[in-house]
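Starting off, we have a lone chain in the form predicted alone, written out as C-alpha cells.
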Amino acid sequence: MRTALCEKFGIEHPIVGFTPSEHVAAAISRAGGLGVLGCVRFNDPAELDRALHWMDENTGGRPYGVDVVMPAKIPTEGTSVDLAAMVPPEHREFVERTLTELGVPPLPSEERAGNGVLGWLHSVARSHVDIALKHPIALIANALGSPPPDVLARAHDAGVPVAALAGTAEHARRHVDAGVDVVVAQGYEAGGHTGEIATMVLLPEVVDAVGDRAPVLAAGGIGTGRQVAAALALGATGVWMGSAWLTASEYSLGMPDSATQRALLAATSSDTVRSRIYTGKPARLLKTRWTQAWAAPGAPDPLPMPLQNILVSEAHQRMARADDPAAVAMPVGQIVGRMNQVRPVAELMSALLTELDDTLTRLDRLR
C-alpha cells in the first residue's frame, strides 16, 4: 500500500520505526520503512557521527531519519549552574537503596557512570541536529513538541522536513503553526513519553485538526496489521511504531540475550506503567520491582527533567548490566504483550504487511 507519506518520503511502505538502534533503524529502511534513529543514547556527538556514517553504508540508498529530544524552551544550563547539585541528597539515598534491595550490582571500574544523562540536554540535543545535517538524512522528529524556530529553519534550509510527537489536538494545531511538516498522534498505550488521550480517540481529532495541512502518523499500541489498517482508516497516513521493534534479533546494543529483552518478551499488555521516574515527564515503563519501588509508600516524588534523568541514569546502565530480568528500566508501550518472539526485522516487516493486506481483503468484501 502506498499512501502519500509514501511518496513524501520515497519509502515503500507507510511505517515509519523508531529504535534506539542503528541495526534495526537500517533494516527498516532496507525492508521498504522510514527507519529513525534515536539519537538520546549518544552523548559523544562522534559517536553519533560514527553511527550516522555506517547506517549511510548499510541503508541500501534507502532513507532513514533521525529523532531527537529538545525541548522548544532551553533550561539552564552551562558551566554557571551544576545541575548534579540540584539533586537532593534523600533522593540519592533512596536510589542507592533500592538498587541494594534489589541486588544490582555496582558498574564495572572500567565503564563510566552516569553518562546517560547528556543526551536529554538541550545542548546536547543541538549537537546532534548538527551531526544529522551532515549526513543525508531525510527527517527529523522531535520527541519533546516542535523544536526551536531557529533548528527549523536550519532542517528546511538543508530540505530536512521535521516531525514532532503529539498528545492533543492542540498540540498537533501548535505544531504545524510553528511549521512542523509532520505530526505524530502518540496516544496514551504508547512507550516513551505519551500523554492521556487513547490513540482510536486521539487519532480522529488530530486529523481533522491538521490533516488537511501536514501528513499524521498514528502512534501508541501499534504492532499488527490490523492495528495499521486501523489506523488508516481513521485518516493517518502511516504509522510510526517503536516498541514493536524492541524485539527484533537486530537490537542488542552491544548486550545480546540481555535481561532487558528477556523482560519484554515475558510481559503481558498490562505490564507496563506510567510514571515520571524515568525522565521526570510522564513516559510508559515495563512495570518491574524497579518501578514498584518507586510506587510504594514512603517513595520520593521524581523530579523535574533534567534532573531525574541525572539521579537515575547510572542506576539504569546498573540494571542493563544486572542481567535479572526483574529489575530493568525500558520504556514500552501496551503492544508489549504481543511482542513474545526475538524475529529478524524482515520478518516482523513481512508479517505486518501480510496482515495489513488480509484486513484490507477482508474488509474490502464487506462493501
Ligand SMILES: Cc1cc2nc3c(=O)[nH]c(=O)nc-3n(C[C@H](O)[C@H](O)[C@H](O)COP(=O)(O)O)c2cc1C
Given for the second form:
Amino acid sequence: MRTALCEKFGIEHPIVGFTPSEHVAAAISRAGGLGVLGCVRFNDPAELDRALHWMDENTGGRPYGVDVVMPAKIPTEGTSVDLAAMVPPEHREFVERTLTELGVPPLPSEERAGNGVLGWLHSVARSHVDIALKHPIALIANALGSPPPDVLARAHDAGVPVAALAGTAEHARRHVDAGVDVVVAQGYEAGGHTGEIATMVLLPEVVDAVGDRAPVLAAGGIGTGRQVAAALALGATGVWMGSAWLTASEYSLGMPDSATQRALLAATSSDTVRSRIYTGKPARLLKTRWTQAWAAPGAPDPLPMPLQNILVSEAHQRMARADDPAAVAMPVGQIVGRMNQVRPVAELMSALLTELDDTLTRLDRLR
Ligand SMILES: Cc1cc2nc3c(=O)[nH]c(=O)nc-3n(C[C@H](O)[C@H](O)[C@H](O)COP(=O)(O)O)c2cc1C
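The form predicted alone done, now the form predicted together with the named molecule:
Full assembly next; the chain just shown is listed first.
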C-alpha cells in the first residue's frame, strides 16, 4: 500500500508512529514506516542529542522525525525551583495522602525525585528544535498548536517539513494558514492530549477543511489494519499511531513485565479516562485507582501546565517502583483494549499491513 505520504517521506508504508522511545521509533523506521521520537520528556537537551545520535546509527539510513510540544497558549515559564514553589501545599498533601491510601511506598533514600516534565515550556522545546535540526530529521511535529512562526521558518530553511496535531477542523485550517505541511487529525479516542471529537467524525471534516493544501494523517483509535483502511477511506493519506507501540517489545527494553505493561495488556477499551491530572491539559490516560482518586469528591482541581506534572512527577516515579498495575500513571488511548500481547514492532507492522491488504480485497469484492 503506497500513498502520496510514501513519496513525500521516502517510506514504504503510510504509517507514522509517535513514541517516547528511541528504540521503538528506530524500529518503526526500520520496518518501513516513519518513526517519530517524542522529545517532551528530555529535560536535558544533551540527553536528546544522545538519543538522536543513537537513532542516526540504528535506523539503517531510513527517515525518522521528532515531535516537540509548544502549546499555543504558553504555559508559565521559570526554573524547576521557581515552578515547584508555585505548587500549593494542599495539592502536595492530597498527593501524599492518596499515595499512602494506595499503599505506594516513598522513594528509597538513594533515589532522587525528578523535576517533572519541562519539555512543554517553549524555552525547553526550542532547545529540542535546536538539537533536532543538527540531525538528519525528516519531520518536526508539534502538539498543542501550530509551532511559532520562527520555528516553522527554521525548519523550512533546513528543508524539514512540519506537522501539527489538530483536534478540530478549525485547528487544521489555522495550521495550514500558518504554513504547516502535514496535518494530523487526532480524535477523542487517542492517548495523550486530546480533544472532544471522535476520529470518525473529525477526519473527513479536517480532510475537507484542508483540501489539497496539506496531506492529512489520521490519529486516534488506530491499531489494526481495518482501522488503517477506514482512515484511508475517510480521506487520510496515512495514519499516525501512538498507543499501539506501547506494548512493543522494544518499548519495554530493560523493564519487561513492568506493572504499567501488565496494566496495559489487561485493560479493555473502557479502561481509559480523559483528565487534566497528568499535565494540566486534558489527556487520555489509563483508568486506575490513581485517576479515580483524582475524580473522587473532595479531590483538588488539577493545576495548569506545567505545574500539574511537577506536582505529580514524584508520584509517577513512586508508582512505577511500587509494581502495582492498579496504581500506575500512563497516557493511552481506547485502542488499549486491542493491545493484548507484547511483540516486536516489525511483527506489529506486518500484522497491520496484512490486515489492511485483506480488508481492501474484501471491500473490492463488494463492488
Ligand atoms: C504515551 C503517549 C504519549 C504521548 N505524548 C505525545 C507528545 O509528547 N506529543 C504529541 O504530539 N503527541 C503525543 N501523544 C499523542 C500521539 O502523538 C498520538 O496522536 C496518539 O497516540 C494517537 O492516538 P492513539 O493513541 O489512539 O494511537 C502521546 C500519546 C501517548 C499514548
